[in-house]
Structure formats: C-alpha cells, structure tokens
Amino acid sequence: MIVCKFGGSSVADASQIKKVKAILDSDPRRTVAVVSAPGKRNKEDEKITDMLYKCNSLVQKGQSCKSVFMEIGKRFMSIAEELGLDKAAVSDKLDEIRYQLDGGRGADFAASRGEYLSAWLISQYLGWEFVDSADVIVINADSTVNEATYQRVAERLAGGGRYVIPGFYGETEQGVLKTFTRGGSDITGAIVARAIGAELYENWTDVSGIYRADPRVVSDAEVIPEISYKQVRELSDVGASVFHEEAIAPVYASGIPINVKNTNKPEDPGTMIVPESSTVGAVGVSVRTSLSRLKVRKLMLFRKHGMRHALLTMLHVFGIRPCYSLYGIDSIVWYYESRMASESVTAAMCERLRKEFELDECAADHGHAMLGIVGNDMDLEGGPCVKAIQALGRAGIDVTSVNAGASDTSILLGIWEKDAKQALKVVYEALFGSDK
C-alpha cells in the first residue's frame, strides 16, 4: 500500500485535483489519499486555511465573516462545479460551517474546516470513502501524537477499500478538535503511513523534489536524489522549506521510505527520504535568517554547578529560546529569532543577567544568519567545511562562528543576514558547482 499526501497548490483548483485523480488511478497500490486545504492559485491568491483564520479572527471580535467567507465558498462552489458534484450538498457543508463559525467553535475548528471540505469534496470526485481525521486522530496537549492514534487509524482503515483523509488536525482525548502547526498535512500523511504499514509514502507537492539549495536564491539548484531522515531535519532547521520536519516522527521507528513529488510533473523521480543515506559528503546547504545573537561571559564562568542552565533559565522569563548554541572556556554565544524580543526587553535581560550573575559582559547584537551545511561526514578534515570557509573568505563574506565537529551531519557557519544569499550562492557553487 501507498500513502500519498497533497499539498494545498496540488488541490488549489479542479484542473489541479484532475491531476490527483490521475495520479491516484496510475498505482493501484495507492489506496490512501490524505490532502491539505486548498492552496494559492496564483500569486495574488490568498490560502483557504489563512481565509478561514480570519473569519475566525472576526467572529472573536463580534463581526461578521460573511463576506470572508462567501469568497472561501465561492473557491468550493466552483471547485465542485467544474468536478461535476452535487452543489447543494456542497452548500450545505458550507452552510453548517459558518454557522459553526459564529458561534465560536475557535481558531483550530476554523482552520481544519479547509482540509475537511477539501477531502470530503476529493472523496465525492473519486468514489473514495471519507474518513474524518477527528474520529481517528489523537493529538496531546503538546501537539505530539498520542499512540492510541495509530491503532484507531489501523483499525479503521482495515477494510480493503480506498479512503481520502484530511490533513492538519484531530481531537484532544477530550473530543476537543486540535490542528497540529503549519504544514501539519504532512505529519497526519506520515501518521496514516506508520499505522497501516505502508511500504511508501509520496508526498506531492508543486516542486520536483528536495533541492540542495533555495531554487529561489541558486537558480540552477539541483533536486537531491536521497537524503536521509536526519538529513531532512538538519536542512529544516537551517531554514530550507524542504519536508515538515516533525513528519519525520512518526514513520521513523518504522523506516518507510518518503518520496517528495511533483503533482505537476509526476514523472519526475522526486526525491526519496531514507532511513540512512549512501551518499558521501555535502547533500544541500541553506541558510536561516532574521537571528540575534548574546554573548555572555564571565571568568570561571562554569565552575559553579547549574550556571548554564541558571542562565538559560532566565532567557526563557524574558521569552527567548536559543536554536544555536557556542561555548567557550568562560563564555556562551546563544544566537535566538530576532522577533522573540523587542530592544527594550533585550536590553532589560542583559541587565538583568550582569547584575543577577555578575557577568563581565553581556550584549546582544541583531542581523545575524547562520548558513548550514548538511550530508555525511561532515567532520572529516579537509572536506565541505573547509571548501565552504575558502569560498566565503575569496567573495569577502565573514564567518562569525563556526560549529563543526558537533554533528557528523551538519556543519552551521555563522554569517551577517545581509550576505545570506550571497553566501549560499558561494557555497553552493564551491560544493556542487561544475569546478568542485
């Protein structure tokens, strides 16, 4: 059996969702299809789940939704009509979620109404069984899947027959209706995946693939032919756009391959996310954006037991959560999302850390990036880390930090945010180009 997930620009449209019956009927293996709300149809075009959100947005300040919501109705209406579906079932649907809507039923109730209509409207198209993803989906308090899930699931779809499933939400133990965050439909694909044994899951998608770097940015980036799960984690964490990372969980313990597709081009080989990967050296490089950094120091700064989690302590009072961390013998640099504070409330943490740990220094500077370099063996001397360091320092861009050595999977160079692009068009061409 095949899982297959799609993504909102797979199911933005009629002629988009065609394709997705196409794909469907090519493999009869492909038994379970799980689909996101619909996406943007253009670049003008605004998301179903974001629409949804603002009617929510407008409900919880007492006014009306109505004509947010007659828009989100309208891509509906016309996506049945051009399917050659019932419309007054369609606009019954419609109907009793708004009515919902207004009564306050909540932003994750209002959210998942995209990929709930979305499925049941696909499963009508195909002939397929619905299966509402709040009847076999737990989801916990911390947004983490709780195991029951997988049993519900498996038990539910035991009948041999094909199901379309929403993506993007379940219920708490509790029946309330709980979404996962952003991108979720891909979390609930890897979900259905484990529970009934899959052989694959293909993820489709509106790109041919994983690339090594933003396509965006290096225009002629090429797709990776095999990354492996910890791969895809330490690319995401860098910033890459590639594979919600926490869909990797799921289908992990399991080693089931996950193929990334392109709806659009569905003869193209994608790229095939593997437990463990053969490919030797560099795989893909990006970079993260938007960071600050801290640095604080103070002589015999570890001696006293507890002091780096005494000062991490206070870092999340004031709100900051690091996601890069650098240690020296009397010193730490925390580099942290500049958008978790403010000026003033960055400077009233360094006072208040100089004073509460008696620190030589604490200062916090703004505009930083750190670029990340992700494949296997990434700690052999002489290998991408000191290619990428000699091209960065030819094109005259500085490195602020380097952290090698930590991962055998990554290598995370610090940089400015304004030679981000640069940077990663350096170290692309230094690591894949034609002259490596």
Ligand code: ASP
Contents of the next structure:
Amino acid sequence: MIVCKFGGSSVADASQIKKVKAILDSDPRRTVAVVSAPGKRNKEDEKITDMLYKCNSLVQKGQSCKSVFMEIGKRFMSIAEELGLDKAAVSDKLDEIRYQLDGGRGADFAASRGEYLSAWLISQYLGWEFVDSADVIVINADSTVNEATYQRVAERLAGGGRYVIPGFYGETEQGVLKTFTRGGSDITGAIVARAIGAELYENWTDVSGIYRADPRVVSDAEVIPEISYKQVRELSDVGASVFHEEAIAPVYASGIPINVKNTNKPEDPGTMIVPESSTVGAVGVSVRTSLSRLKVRKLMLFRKHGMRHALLTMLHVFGIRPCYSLYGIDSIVWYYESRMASESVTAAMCERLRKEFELDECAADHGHAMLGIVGNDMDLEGGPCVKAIQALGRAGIDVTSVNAGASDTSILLGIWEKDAKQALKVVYEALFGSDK
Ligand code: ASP
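Take the protein just shown as the form predicted on its own and give its structure as the form predicted in complex with the named molecule.
Below is the whole assembly, all chains and molecules, this chain first.
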C-alpha cells in the first residue's frame, strides 16, 4: 500500500485535482490519499487556510466574515462545478461551516475546514470513502500525536477500500478539534503511512523533490535523489522548506521511505527520503536568515554549577529560545530568531543578566544568518567544511562562527545576513558546481 499526500498546490483547483486522480489511478497500490486545503493557484492568490483564519479573527472581533467566506465558498463551488459534483451538497456543507464559524468555534476549527471540505470533495470525485480525521487522529495538548491514533487509523482503514483523509487536524482526547502546526498535512500523511504499515509514503507537491539549494537563489540547483530522515530535518532547520520536519517522527521507527514528487511532472523521480543514506559528502545547503546573536562573557563563567541553565532560563523569561549555541572558555554565544525580541526587550534582558549574574559583557546584535551544509561524513579530509570556508573566503564573505562536529550530518557557518544569497551561490558552486 502507498499513502499519497497531496499539498495545497496539488488540489488548488479542478484541473489540479484531475491530475491527482490520474496519479492515483495509475498505480493500484495507491489506496489512501491525504489532502491539504486548496492552496494558491498563482502568486497573487490566497490559500484557503489563510482565508479561514481571517474569517475566525473577524468573528472573534465581533465582525462579520461574510465577504471572506463568500470567496471561500466560490472557490469550493467552482471546483465542484468543474468536477461535475453535486453543488447543492457542497452548498449545504458551506452553510453548516459558516454557522459553526459564526458560533465562535475558534481558530483551529476554522482552519481545519479547508482540509475537511477539500477531502470530502475529492472523495466524491474519486468515488473513494471519506474518513474524517477528527474520528481517528488524536492530538495531544502539545500538538504531538497521541499513540492511540495508530490503532484507530489502522482499524478504520482495515476494510481494504480506498480512502481520502483530510490532513492537518484531529481531535484531542477530550474531543476538541485541534490542528497541527502550519503545513501539518505532511504529518497526517506520515501518521497514516505508519498506522497502515505502508510500503511507501508519497508526498506530492509542486516541485520535483528537495533541491540541493533554494532554486530561487541558485537557479540551476539540482534535485537531491536520496537523503536520510536525519539530513532532511537538519536541512529544514536551516530554512529549507519542502517537507515538514515534524513529519519524520511518525515514520522514523518503522523506516517507511518517503518520496517527494511533483504533481505537475509525475514522471520525475523526485527525492527519496530514506532511514539511512549511503551518499558520501554533502547533499544540500541552505541558509536561515533573520537571526540575532547574544554574547555573554564572564571570567570563569562555568565555574559555578548550573550557570548555563540559569542563564537560559532567564532568556526564556524574556521570550528568547535560542536555536544555535557556541561555548567558549568564559563565554557563550546564542543565536535566536530576531522576531523573538525587540531592541528594547533585548536591552532590558541584558541589563538584568548583567546585574543578576555579574557578567563582564552582555550584548546582542542583529542581521545574522546561519548557513548549513548537510550530508554524510562531513569530517572527511578536505571535505565540505574546508571547501565551503575556502570558497567563502575567496568571495570575500566573512564567516562569523563555525559549528562543526556536534552533528555528523551537518556543519553550520555563521555569516552576515546581507551575504546570505551570495554565500549560498558560492558554497553551492564549491560543493556541487561543474568544477567542484
Ligand atoms: N492547509 C494547512 C496550511 O496551509 C496545512 C497544510 O497544507 O499542510 O498550513
């Protein structure tokens, strides 16, 4: 059995949904489809999910969501019409949703209705059975999947039929509707794949796989043929956004491979995400921007037991959750997303830290980025780390920190945000270019 997840662009309109049907019909092993809400049809377009969130905020403010909801309705009605489906039934469902939205069922409920309607419409079109995620996917308070889910899904899909399931949402144990984080339909697909012991999880999107570097910056970037679970997570962490990093966890234990494929070019092989990859050297590079850097220094900083923990706790109090850290003999450098704290919050925090911990230095600065190189055997002699630093040096790009060795699948190089695009091009060329 193959579980296929189709993202927002793959179900954005009727012509895309026809491609979905052709893909599903072309392999009888494809018995379960997990679908997103209709996404953007073009650059200027709006995602149904975003419109539903908008509806909910209007209702919460005591305003009418009529005009936004009408646009949502139009999109679903035109899909139904073009696919030759019963428009009256869709209209009834829309009325019911509007009624519930107006009743103030909240953001998660509102957002989930895009996937719900999308899956229901597609099930009608394919003639497959609709299974509501609210009945089978149990989500914990911290947005992780509850273990009971796997058995529920397995039992519900045991009939040997073909099923369409909405992505992105489920219910808490208390029966309250809850969504995963944005882009969470990838997680639903992975859960279903594990629950039914699928041989493969296909993730259908609008690109032909995961690229070695962002193709908007490196126009001739190649697609990665094979990458491991761990490497995908590392690549997502430094800003690559093709596959939801949390979607690895459900398939991790069972080792089900994931194939990222293009709905518009189904013949392309795409990227295989596998438990372990034997590729030698670097597989991809990405840059995460909009970072700030906090530096703290004190003579014998680490002499006092628990100091690092105490400092971190204080950072959390001010809303800062660092994403990367570096330790010196008397100093620590933390990188965090700049949006986490304004200049004034950072200043207040530094003042408090300085006083409370008698620091010699506490200062934050902004405009940083982290370039991550992901692969295998990154510590090879003359390997990716050396090549990348040399190439950056030749291009006159400063490296402000080096974090290598903590993970055997990645190397992190701190750079200035202003150099991010150029650095990506230079490192791509050095690692994957024609004269590498
Ligand atoms: N529709 C949801 C979102 O836009 C979930 C998804 O597409 O995976 O985030």
